[in-house]
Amino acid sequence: MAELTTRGGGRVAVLKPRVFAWVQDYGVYAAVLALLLFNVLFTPHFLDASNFRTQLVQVTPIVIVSLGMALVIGTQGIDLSVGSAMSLAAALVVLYLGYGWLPALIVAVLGGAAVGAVGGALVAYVNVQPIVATLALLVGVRGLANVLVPQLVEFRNPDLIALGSSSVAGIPVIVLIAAALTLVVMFVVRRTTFGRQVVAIGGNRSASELSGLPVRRVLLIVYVISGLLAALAGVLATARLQASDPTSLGLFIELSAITAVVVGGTPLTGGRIRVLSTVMGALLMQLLAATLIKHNLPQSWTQMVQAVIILAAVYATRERATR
């Protein structure tokens, strides 16, 4: 009997880490598939093209911000300033719209990159903890955006409005932009020296420094990319709304982005970046919120379910890392 128990325990011990690994690698895909199946069976009009379009358009800013957040978390960092970078971009784009939509877009994106550069410099060169550095920027940059544009400002620039509302072959342009950015980030992470350096730094920063990798420069670039993508998301959201509202735009989006990254299987301890799974994590959270709303459940239910999913994802990542 003792021998049988030992063997049985051994099989469980071997199976358990495989289960956690599967959950981390494919759990988000299974969850999205299950949620889609549930909605097809029980949610009226879920298969309508207009519904799919709405869901994709709503999740696009989160996807774009999450791409930058995944890179930051891959280095064992965190970027809480992305929502404020969106807010600053919304303020800058409307302030410079008189010079044309393209110059305004460039200025807005450069503003977000500057926010990322400040955060990256504090983390890489001053050795401030990422959560502290970006928390300070979260507060300060949104305050700056509110000073620049203290209230909601509507605009009628047809080119900028078209950026947020036009479609190609029935697919919204902003969704196509998010898809293109996803492919670019995937290529960078998987096929470039910079991507391998990001993963290596997240895996072991000290060893990376000893091996001669440009750790500080890579960290700075990662935060710049995060700020740039957040600003682009802010411009696209502003174009879709046809109004600039720095007070509320991007509010708490950093939490949504972190959730997407973690649920997608990227560990908070760094050393691994799962780009496509991050996108699926954002889609999962969007579908979950939409499903509960369509079935007349309060917002509090969405928050509680999301909390359970986050805890499960973090636990699966932790268990895999300790084995």
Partner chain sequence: MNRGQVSRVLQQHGAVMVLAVVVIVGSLAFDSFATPGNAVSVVVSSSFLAIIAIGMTFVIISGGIDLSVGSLFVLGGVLGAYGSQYGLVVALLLPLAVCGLVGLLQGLVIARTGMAPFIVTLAGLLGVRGLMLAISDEGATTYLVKDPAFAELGRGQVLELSYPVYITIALSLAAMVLLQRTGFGQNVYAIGGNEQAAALMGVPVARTKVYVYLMSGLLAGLAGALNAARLSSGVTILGIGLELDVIAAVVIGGTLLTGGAGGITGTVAGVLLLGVIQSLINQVGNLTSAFQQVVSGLFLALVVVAQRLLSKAQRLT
The other form holds:
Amino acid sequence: MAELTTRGGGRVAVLKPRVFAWVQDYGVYAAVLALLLFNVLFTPHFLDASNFRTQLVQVTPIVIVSLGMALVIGTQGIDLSVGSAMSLAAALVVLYLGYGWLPALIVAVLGGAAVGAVGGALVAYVNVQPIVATLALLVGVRGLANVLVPQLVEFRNPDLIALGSSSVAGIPVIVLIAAALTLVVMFVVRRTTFGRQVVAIGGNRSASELSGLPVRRVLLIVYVISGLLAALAGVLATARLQASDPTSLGLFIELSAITAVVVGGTPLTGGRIRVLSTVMGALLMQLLAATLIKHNLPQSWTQMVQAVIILAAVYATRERATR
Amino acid sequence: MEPVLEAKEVSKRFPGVLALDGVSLALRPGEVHALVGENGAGKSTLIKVFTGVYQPDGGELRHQGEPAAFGTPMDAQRAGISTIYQEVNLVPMMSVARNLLLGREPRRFGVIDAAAMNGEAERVLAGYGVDTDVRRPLRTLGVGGQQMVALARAVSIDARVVIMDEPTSSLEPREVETLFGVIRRLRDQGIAVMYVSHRLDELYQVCDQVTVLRDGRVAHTGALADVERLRLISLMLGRDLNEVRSHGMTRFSRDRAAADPAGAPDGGESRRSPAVEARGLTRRHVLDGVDVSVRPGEVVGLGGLLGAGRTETAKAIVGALPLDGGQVLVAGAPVRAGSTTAAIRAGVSLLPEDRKAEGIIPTLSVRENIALAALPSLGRAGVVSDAKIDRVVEIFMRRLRIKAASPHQLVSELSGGNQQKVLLARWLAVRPKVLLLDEPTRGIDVGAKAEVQALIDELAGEGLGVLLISSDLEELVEGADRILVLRDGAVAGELSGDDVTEERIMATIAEQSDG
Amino acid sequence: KSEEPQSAPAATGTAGQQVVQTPSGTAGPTCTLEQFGGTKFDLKTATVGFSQSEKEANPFRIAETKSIRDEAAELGIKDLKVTNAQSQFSKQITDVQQLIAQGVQLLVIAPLNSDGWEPVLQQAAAKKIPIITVDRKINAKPCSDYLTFIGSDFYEQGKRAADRMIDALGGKGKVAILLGAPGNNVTTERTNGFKDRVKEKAPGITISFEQTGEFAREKGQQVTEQLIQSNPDINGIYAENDEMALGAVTALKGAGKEPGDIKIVSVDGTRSAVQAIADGWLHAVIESNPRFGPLAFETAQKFLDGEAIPDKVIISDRDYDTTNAKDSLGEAY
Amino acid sequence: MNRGQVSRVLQQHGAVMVLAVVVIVGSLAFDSFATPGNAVSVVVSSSFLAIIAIGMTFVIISGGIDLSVGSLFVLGGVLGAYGSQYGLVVALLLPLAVCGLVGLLQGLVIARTGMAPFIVTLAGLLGVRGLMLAISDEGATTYLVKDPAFAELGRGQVLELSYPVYITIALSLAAMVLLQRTGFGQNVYAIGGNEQAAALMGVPVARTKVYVYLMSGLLAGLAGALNAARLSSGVTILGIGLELDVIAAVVIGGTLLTGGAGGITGTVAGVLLLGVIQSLINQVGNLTSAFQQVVSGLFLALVVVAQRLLSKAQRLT
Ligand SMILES: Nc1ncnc2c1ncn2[C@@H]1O[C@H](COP(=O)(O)OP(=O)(O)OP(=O)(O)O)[C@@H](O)[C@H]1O
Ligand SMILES: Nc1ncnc2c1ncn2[C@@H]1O[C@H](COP(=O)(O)OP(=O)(O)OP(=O)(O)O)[C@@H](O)[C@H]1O
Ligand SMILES: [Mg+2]
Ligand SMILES: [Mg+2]
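Given the form predicted on its own above, what does the protein look like in the form predicted in complex with its partner chain?
Everything in the complex follows now, all chains and molecules, and the chain you saw is the first one.
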């Protein structure tokens, strides 16, 4: 398969295993392992099952948001509105909780999709640059969420609370949801026409247009998916908090999500998406934050250490120039 | 005379490919040295080693007798080596003048003098027959125009060595003449010129020396006059001279053009009604009421000078250029305007001229690039079928002899010619009814060119309609059944039957120019 | 149809009204209209500016802005201009400058930060606009740079929280602090008050953990989850506001703890927190009263009437604990 | 003037035109909007953002982005206030040196390793704020400006406008010349337009990038120091999310985030637009904070769409 005889004289070209490529592909896994090892050695109670549960539960919203972000970044875009989409979802879910948790969840997710649709339409049809289109939404949509729900509201709906706190076979439901979504997005990216179109558009938009891809529609859908996933993350986070807090829910999550995507090795220049590594990137950042908290470092140190680790991880997984 | 630039036993390895394998080549002042070889033979790689883009893995470079190592293109430029790369390497969004003079802008009181810069640029470009507003962004020029700017830039740097990687691939005969004039002038000034081209006729017009590369090794080097054309081809292809001779210079078979349409299976009826018909394509300043129609099985050529609007015509037909007026009909039914998706679904596809900007998706593999346009048909319910893709990819990689380490190699790592074949494969995979080919053999080696041309013939024979845009008049004349000559965005004349000759095309262009 | 069990506090009337701690005039210098150099005007017809620092999205800020607006309406002040700096300090400076440009005659400011008011003070002084700062202090000269400050003593709040914690733990144990947003004056003072008091009164208590929860419930929950996982032997949590304390409660519930397993003390006195005391999850809450309206305008009126105004008006904050939580629910904001 | 030129002018001055429209509409709608006092407050408060945005314009034209400016702004302020106890020179040089160094390091990492600017400067954003917290006792210590000359630099006025406004004007003019009329400026455009081609044309890509980030760091530090001088203290809670405001201003000003095109005039107009929008919202005077946000979001969207439509003709060629 990897060999192709050429007519030039029978020279055979073989794909060599690339050591660098391995580091590039799996650097984030190695980093996660290293951090795990550090914690096993130096952090008390790290190997308790409850610890793993805590980390997974806390990282869930970021993972879900990152999945959408990875798609957007694959198209050479960026979505800063995800945190606000979460906040809007938090507002909508309590407003409609009277109709039952499922209808409320559906309304909330549709709200997120609508945010994505506005951003996507601005990007795809008006050609506004993604960063400003979604920045306008970042500002405006959180305001809207606050208009709808001006302050934190606690709720007592047992179903929604259960969604946030129950487990199946010892694994929290929200973690299972995140895992399932990861598989779905992986499938979409690897195996569907849509997924191929997403990366093609990110790789070369005019070539994709000339190849007859429905570029604008694909872009729109990508932002809708991102908004939708962010909203779902917002509902899950709300369920876990047992309160709707549109003011601070999802604040700055766009930066965490982008970091997860990039640390996972997806280039911001688009044209390539790595789903599993993105999840690993999110886990790496979560584990790092947990480590720093557990060792009770002051905020100043926490931020400086995070900076260094992000740089190191991205350095290991960076695109290697061909020369 | 002592060589100004010399490669000794130079090797360069890429993952999976030994692109250069002990190549030695000497370039002497005042000589024009042809570098030839098939696609992927290593020509561009050798040039990039000479100019500091790549570092050799083995061997050494010597500059004016001293060992030299150029860490960056800048170092090479400082040493007086100036290069025109195969892919136009300028900055599309900067103005023509700023591109031309980047790095040596005229100054006044220590800052750039914009007026002087534009004046200077206009003057320089006029010397190359380019007449354009130098304040416009470079990207508004066609590829040909951009190539002339690159050329002017390279030559106007005070250089001892000028390297040109396929400078004529999208130039018109007129511009080619200008270029040759420049090359001769350089030679007379004692400057060494290295010249890469797949157009063999050109080599014999301007070159003194030749080096033939084959699979990264030097197959021959010596005076060009000592190597006759057929032998040169056999050296490049690595095939026996007799074999080459018996195959002849495979190009288009003239049979098809002469074939009686009535002989077609359905009595020729479908062959008479156009497969695609464009009426009154109009866009301000660019196209002015162009009518084109292509019947099934017909090859229609589009001729004209640089900037005549051929590319625009093709883009307009596939809906990639917003129009002020006009209509495109496929099989009699109008196609939704401004939508390439609709055009492709209706069976009209365009192989674009600018491979790098509009063709390849550099982040994807050869396989994915080939499958891209055909994806919807290579799966079910939006889920792609790897088996189907593999089959299609294999067929086309074989049929077009695409030289890649594997289908999974990144397309951006292929040689220019092979990238072009990948694009051709992308379009053949969608089984179009009409294929618009904008410079399809640009940058393709003799062997491959013949194959592509034969393929065009074959496809037309199967009933495909082809619109062929080529700056190579010979190709146009031999390939097309009928030729439309464009000038200033309008159809200046149509030639068919015995009128399809280079002379008539030139005459049509000239006639109009006078009138 | 929405399930909104307990938003929109109906805290009207006089329930929970601010009370001045020190009888005015006892401590420190005073200020009169004459000393200040201003001219008398009628509050009712004047243009009054209120610069709020943070979004009205938490109970404290909501109650604060509402109290100012309500009292202004009550007094018949027609032209009240309200700006909101959305937690951006630079914006607050600009906001106040623009209020001055719009011709306000009296400024009530809820500062985001104590330092950095120079440009505003300069401008206001030039136009002799009296400034009353509420909730947080401004580090400047009273009576010349600004008129006076009305608010709580955050350092004192920290000390009182420490007293409650010391009580609850019997003077020994391990305590964690959920810090407010870094760099915030409130955070600094509530932390220092707490730590100083613990050091002074209960050397048996060690503060083994302090991490920021940024005054937000979710962050409080997350930090507490990490905390109790790796430090299961913790006895008490001091949360520098109620939101973080309630986040900690959610975390404790999630970890299967019972009310009272870990003693939580916090500051603010929001209704949810007082309810949590009643439910047994919180041990005590030190109140920080946000209803500045009546006191602010009363002070302004006195000043305009020529009375001497003290350089700071410290309000007396109450405590909530199990003894009074149930009965006080109506007064909490 | 042909169509291309007309649309090029629009592209460059779309933001200026939108600004003009907004100002006119604002003056008609609110009496107290077009007053000298209000104009001064908008201009003065915009000047700090503008100084940072100038650096950001270079970065974005070169095809990069700098997220660290908000943190450098606050760090510059803290260092300026701290340094003021040793006099004016230290108060200015200390923040410039440290912030310049951070910019230089970021530039080196970006240029030498090929890592994405977004992520390198995101690390910068975190790391620099951490550094600021470390030197200010976790943000608890606010250094006060001791040197009267330094304070005067931030607050002193000529013709109602304080010195930072004039500094901003001078820097803008210098930046325009630098960008349009020097080899360095051309190199910035070239690497943003097509980095590979620029390298082949002999542009010193790495060096240019390093300078660009160095400049951005220096300007953010300078803005921070001047702001500290104005506030007379090194406030530690500044600059959160500032990078997004700056980027928005630059992009509204017509600079392409993909690099290769843009200019200083547009950036200055973009900064003023943001200031004017805030001021208009304050004029209304009775919006709740949530509505204020909705309105600014809508305004921002309207402005970028208007700017986009005005420059549409240019894009299609
Ligand atoms: N960056 C790269 N990475 C991997 N392989 C490469 C790279 N650049 C070139 N190659 C390989 O090196 C070989 C020589 O390529 P080169 O571009 O020198 O060919 P060429 O002779 O210029 O061909 P053409 O006539 O098509 O331009 C090809 O097999 C190509 O795939
Ligand atoms: N003087 C001019 N005024 C306006 N546009 C011009 C001018 N000269 C060239 N152009 C532009 O240059 C481009 C070249 O046109 P086009 O690409 O259709 O030429 P072509 O005939 O295909 O030539 P080639 O493909 O060989 O470059 C067109 O987009 C045209 O608008
Ligand atoms: Mg080549
Ligand atoms: Mg063309």
